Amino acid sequence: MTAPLKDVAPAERARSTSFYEASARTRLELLLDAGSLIEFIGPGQREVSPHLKIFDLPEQFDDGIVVGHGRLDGSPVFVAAQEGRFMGGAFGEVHGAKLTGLLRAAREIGTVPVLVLFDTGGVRLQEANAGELAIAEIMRAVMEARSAGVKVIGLIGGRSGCYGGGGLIAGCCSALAVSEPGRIAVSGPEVIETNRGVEEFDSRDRALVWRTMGGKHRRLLGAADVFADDNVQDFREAALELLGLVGPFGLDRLKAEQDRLAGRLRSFGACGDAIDIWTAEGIADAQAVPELPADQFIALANRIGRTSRDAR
């Protein structure tokens, strides 16, 4: 007889829990050391968006993001996890303020890293101005925290992906871990199709979407530093790996990142599809990449992937 899930050892439960399917709180509870999560501004304080009621939209008492602190392998960390099942994890005024405040607290302390579990479609249209301002404030807070010596690690594998302003914030992080469902982009498929036409990008072509924006492509390009299988334990191990790899942040690292991006454009700017890029990277059977199981893909990415430890 199978033991109830709650009686399974934490690591086993984390290994058997899909990061993609889990709620924000479940991800944090299983990612961190057992029982160590302490939430700031939780649902009991009912800090809801002041804008949603105007549009007769449902509110959530944590405004779709969990922030707090805990321990990862015994060491203290600040954490934030977006709830993709509430308004697609979109940024609003309160949602953004909670993440900004967490990053500023980390900056002031200077020694405690931050893990951000992205799961967002971008900014809430109903809070457009406040949401856009929140994105700018969060980006500034990330860079200020990194300048103060704080490591800011992004984990991307939720159902909403990491789009819009979330994609911009992710690009400011010290390092990123991504799973296959962890799409990263500024403009989503429907936005591109609406503005450029179906000939430019067919949002209904799911294979095109996944190979253009999905985690495998982002890892091979070097836009993500580690690839994780779709379970919470793999993301925990990825976070620990990245915390051990990330170096100090300064002007030299920014210049190295600029050089890396310029090199990517030179190498792949003329490519019309992700498969063309994979072929140019030297992958013999590029067509097979989307079907590779996680362990085989990780081996390939470690051999081919364009991660640069002196950049980002």
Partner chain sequence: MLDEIIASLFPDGHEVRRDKGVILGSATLRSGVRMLVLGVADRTALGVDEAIRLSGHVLDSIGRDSGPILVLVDSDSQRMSKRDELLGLNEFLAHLAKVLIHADTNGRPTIGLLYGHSAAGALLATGLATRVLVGLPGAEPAVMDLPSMAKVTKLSMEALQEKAKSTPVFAPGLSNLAQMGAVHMIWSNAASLADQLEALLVDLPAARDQRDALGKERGGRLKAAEIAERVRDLALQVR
Given for the second form:
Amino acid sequence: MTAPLKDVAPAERARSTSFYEASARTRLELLLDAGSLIEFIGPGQREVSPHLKIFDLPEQFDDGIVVGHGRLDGSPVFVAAQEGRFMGGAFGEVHGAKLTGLLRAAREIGTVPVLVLFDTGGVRLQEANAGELAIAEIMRAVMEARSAGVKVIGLIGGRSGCYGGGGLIAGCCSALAVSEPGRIAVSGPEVIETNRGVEEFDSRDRALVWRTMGGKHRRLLGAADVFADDNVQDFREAALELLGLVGPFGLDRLKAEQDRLAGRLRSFGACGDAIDIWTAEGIADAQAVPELPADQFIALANRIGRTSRDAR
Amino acid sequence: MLDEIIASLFPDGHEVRRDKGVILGSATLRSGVRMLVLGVADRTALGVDEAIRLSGHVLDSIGRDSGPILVLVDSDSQRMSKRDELLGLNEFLAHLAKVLIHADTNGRPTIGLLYGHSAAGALLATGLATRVLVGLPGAEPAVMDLPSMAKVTKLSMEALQEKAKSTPVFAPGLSNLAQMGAVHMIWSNAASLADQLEALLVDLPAARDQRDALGKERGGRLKAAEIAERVRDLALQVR
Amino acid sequence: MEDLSFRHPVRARAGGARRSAIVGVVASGNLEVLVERVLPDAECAVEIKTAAVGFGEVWSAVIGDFVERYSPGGLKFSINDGGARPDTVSLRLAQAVRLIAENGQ
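Okay, that's the form predicted on its own, but what's the structure of the form predicted together with its partner chain?
After this comes the whole thing, all chains and molecules, with the earlier chain placed first.
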């Protein structure tokens, strides 16, 4: 017997809802305490991109991002969620400015953390200059907020992944949670193939894409500290866990990150494939990693123990 | 060209070296202050190997020196390769930007000097991570090049060039980025770069990011500043 | 892009208390519907911006059916359409009416 959806307890609904498949609004609804989201400049304000009409393209009333305030286990949080299906979740002028404004407020307050639900291909081509600059402003705003004591947590598991400048913003966050389909990279597979040829990167080889850019590899490298199964409840729990782990930001973090990344180049710089890196990490059956179910993978990643905690 | 630029910037001497596309060193300003110098030369792609040297150069200087920091930029895009992405290029580029932003907001003002090409992730990690980004005439930043854009938008180059006449929002070029508020000023090649650098250092804008206001003032980005301000106000009220 | 606008007299006011609701996303073959309770009880309006030019008659038929079936009095629907098929449009309109009929803001 199936109960009507609204009668199902929120946690159960969040557990049974794929983060990858859900819209930005559904993710927020199920991630936050029920009914706690207050959106800033919502769709009713019709603050659409002023640039898409130049290209005769349809607009979206929220320009592909929801920003607002909500509660997580009773505590206040600021949230931003990109809609990866609208223009690939790409950053345009209005889209980016909403996140910048949110981060600036968080910096002034100093104590309310920010959750960013990334789902982006990077810069929106049709407003490339505005989008690029928006990303630069967001990176600066993230770092200024962190310097003021704000925890900025990135959650990555959407259909557009976290590419281009989105990957750089993710690199600026205090901590990341990622699911298997949550790819993090700068250049996308098609971009590498177009520029360097199919010998360099075959974008149609999905297994290659997942093991080079996907969540499991990012978790094993320590770029993401928590691996989430692909459902909204797991991301909610990941966000809570990370909020408990993150410490204050300072110069020592950047020095530790320099050592962490330089060490990664020393250890794995000559590896030609993710399988080689995982093997070098001491994983006996590296070939089997992509097939591991979430619980077994989490146990493996915890045993390997790579982390960017206190070093990002 | 880089040698001439460095000579014109630092007539009193410098120790700036170029190695595999990476610029590292320092120079003496006429005021006697040491300026840390780093950057990307020869239209080199910015990959993990380059980025880690640049961030290390800045971190080594923190605590040892006290002067401003100059970031020279003539780069390609980020290095597009399997190896760079495998190793987490996004973290390396973000790290470089973070180190520059941290230095700037902690007493080491950063100035970017865009003297050649740059694009995409490379520009975000270098010039766009500085407090003041200066362009030299002839610099040709391109967030996205028009041929790639033509391919994705399925518009002809002619159609794109026609659209670019009415808006600075998508097409490559220094003047477009200046109108957006990304490039603060364009220096003259005719005057001494040392004079222009020192004039800037004497009258440096505050560390606060005001690029959205600049873009509005210059008519290139009319919405960003207002939207950010409105969200900020709403977020401050919600408590 | 093409702009279309429809106004219909309606038998009854739409149920519920919410002031507005939004469903869908703008993507290829998809659309978003923003519904707002801003009109007199006996009126309904639908404003459409669509990427698919030349389908005014199809829209007219889909919306006529929708108004007849749901009697969405007092509601204004604003649609951004990425070229959705008529059945998708009907589905989103129905979802929008259901959502605004829920209790809440």
